[in-house]
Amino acid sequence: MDAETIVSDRVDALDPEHILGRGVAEIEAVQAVVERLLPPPLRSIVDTQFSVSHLLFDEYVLRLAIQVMQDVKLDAAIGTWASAAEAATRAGLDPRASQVPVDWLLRHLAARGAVTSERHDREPRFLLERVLPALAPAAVVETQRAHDAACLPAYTIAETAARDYPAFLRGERSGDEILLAPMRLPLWVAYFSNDNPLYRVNNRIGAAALEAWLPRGANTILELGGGLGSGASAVLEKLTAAGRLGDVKAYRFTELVPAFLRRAERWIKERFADAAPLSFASLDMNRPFVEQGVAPASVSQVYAVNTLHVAHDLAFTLGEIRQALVPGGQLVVSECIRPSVGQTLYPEFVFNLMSTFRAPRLDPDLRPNGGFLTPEQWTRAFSAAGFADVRVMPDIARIREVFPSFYAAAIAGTR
């Protein structure tokens, strides 16, 4: 029994409380073989009151999911059999706009059992055969704040986002407005924090990795798309816990956009005023980082959490890594990983508002969608950059063998 069955084998009969009544012993079973699977360093953090508080999430997310199709009328337009495209001119939506987060709704409602679909000449196409459950986001929320009320930074993100898709899939309203708009900075301050267990995973597994491959000596690390300073924090504390600080000859934190630059800025300086030197910079990665103070073979370590995967030429970024790292210099970076090709994760509910997000460069063998890529798909894409050495920590294609949702991996490769 995989952790998704647990929950549920119909989404009609889907019940939160079942995750925090039997379910939980069953859950433990389960978490029993992932942390067998799992490096010491890892077993804290990917606990049972994290998977928990995992798959309630990703049952919010799918009632979220459902209240969107209602609202745009997409399960109307899925009546017949129909493509995403075909789906989104039924209902009247923005062809533009609506076509990513469109095919992934009826993907993640087809992967649920709530839609019927088959592929027709290559391209999936889907049925509406039942009418969809009424199931009320509100309930799980207020599961999760019984279990484990730090998560719900993550909630609130979500349900966000959900007010105003149909306005996005309509094309009246960009995700910039929707997700960035200033008065969204305090929501995104408490859904990338530490403090939050669903965000923090990666963060944590980011900074285990880097601390385990951290060579001794005097590193220079450069941090790309540093956001609002909670992986750098969850780094210097776990270099500083495992008394190793001092091999750390310079940090420099990078960040594109300015408001989080100043906020990361603020806090960490707060926060770590006595470890290694910081330096705080704008950086574009994709443009070329010689052009922004970053010389050729200049650091030993580039380091990124859920970054590198909106990066809009993923192969002209990994170049740029590679160049300025000295020989021998790594690339550490912690992703929510796609376990699996075509399938769906909760995070991409919010994320594909964002075109960043959604429409990169594609390459058909080592980018093939937008949004997250599997392990594989990672290890080809560092491989084809000409990085060695390339490795995954933990081991999420075992890990995907009993846990198929779980998402969090560090990747690492050298020059």
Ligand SMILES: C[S@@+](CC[C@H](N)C(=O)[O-])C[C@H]1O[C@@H](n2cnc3c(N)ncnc32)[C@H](O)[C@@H]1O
Given for the second form:
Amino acid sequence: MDAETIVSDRVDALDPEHILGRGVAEIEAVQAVVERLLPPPLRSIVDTQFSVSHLLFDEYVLRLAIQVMQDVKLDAAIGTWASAAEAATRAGLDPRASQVPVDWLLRHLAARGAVTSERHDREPRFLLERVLPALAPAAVVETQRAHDAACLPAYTIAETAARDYPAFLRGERSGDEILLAPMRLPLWVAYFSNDNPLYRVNNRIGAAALEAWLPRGANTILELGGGLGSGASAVLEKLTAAGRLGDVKAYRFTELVPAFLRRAERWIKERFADAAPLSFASLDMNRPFVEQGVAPASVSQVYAVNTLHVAHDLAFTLGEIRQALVPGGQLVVSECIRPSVGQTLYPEFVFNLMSTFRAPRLDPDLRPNGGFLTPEQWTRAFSAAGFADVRVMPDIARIREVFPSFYAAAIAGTR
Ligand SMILES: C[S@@+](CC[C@H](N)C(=O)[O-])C[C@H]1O[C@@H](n2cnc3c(N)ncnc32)[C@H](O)[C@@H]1O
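Return the form predicted in complex with this ligand of this protein as a structure block, the form predicted alone having already been given.
After this comes the whole thing, all chains and molecules, with the earlier chain placed first.
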């Protein structure tokens, strides 16, 4: 098998031992190509160890998706051609809650050849031509444990979601109840962590981009949706290592969820007490920033990791950000990127349960779907909001030719 094809769409589920064993040599060959396409600060971030975990987790989520299909009898529902909505009705699922996740499940399995799909009156429809394979998700967990146990928090979150998927699709439980119950907080602490290689890639790429594009001088950084603080922590570590903390006059960390904000403040202050002038505040990116203590033209960088894709009205939030920036100031975001239109990505299996993720205000040109956007869609949205010099790092448009599921990138634009 040549390097060009190893990580392209697979027809069947892969044996986890294949990914870990024979596959490693093939993944290394792809890595060698990808590495040439990465700017130097990112080369150590996307290594073979990460890519193997990425493929293992992709396999795990595929197995969970198959299990959910069987649990709610969506497999039987596509015994004859059906659109996603028809399949949901046939399976007796709640039409509102299930619309996006069922469409995602069917397209995800179709992309891997487990389900047949075609366009009918411009709408995709689906058919199960052969029984879905029974593949044990637990086998992948064990392979991951042997390869790199630090990724297991991602598996725990996905397994938690899978367990309650049937209740969610039937409209019996909300995504908030399933994922954001107070007892789940430790799972998120472990997941949104720089100790979790499957998540930290976003924080590290963001930190590398922020540092690379940070001008010398007294910068005032405003972080949005800082969550539990792993993004800020990666930035402060990166700037410390680069000897550039002196270029930060103020770092204002903001977050919407009070419990996240409190925990992040405690944790960051413990670790970076003397690093930079830090402040912590609540900020809802769906509301005018001025009302929340962010004056127009008062910050030189706005930074966010995996936050802007949950803005209810992306154009509004981009407008607020632009207004908060001084002329010449920059917006830098690190995002999970959809490499190409319509492609399904494993984080969506979990986050499709959240209405903030799956159902923002849509715009046919600038926000055609909920969740993740392609590099081209981000670039258009930034430009439409008035940002100049919009750039993407790394260049996903080139990387996706060899590594079609590579999904992390930073996007920046200048006021
Ligand atoms: C995927 S998490 C990323 C968290 C953090 N940036 C990290 O990388 O660890 C998205 C974050 O956005 C926050 N969020 C959701 N809606 C928001 C809003 N309207 N305004 C500000 N933050 C919001 C969530 O509470 C959550 O912490």
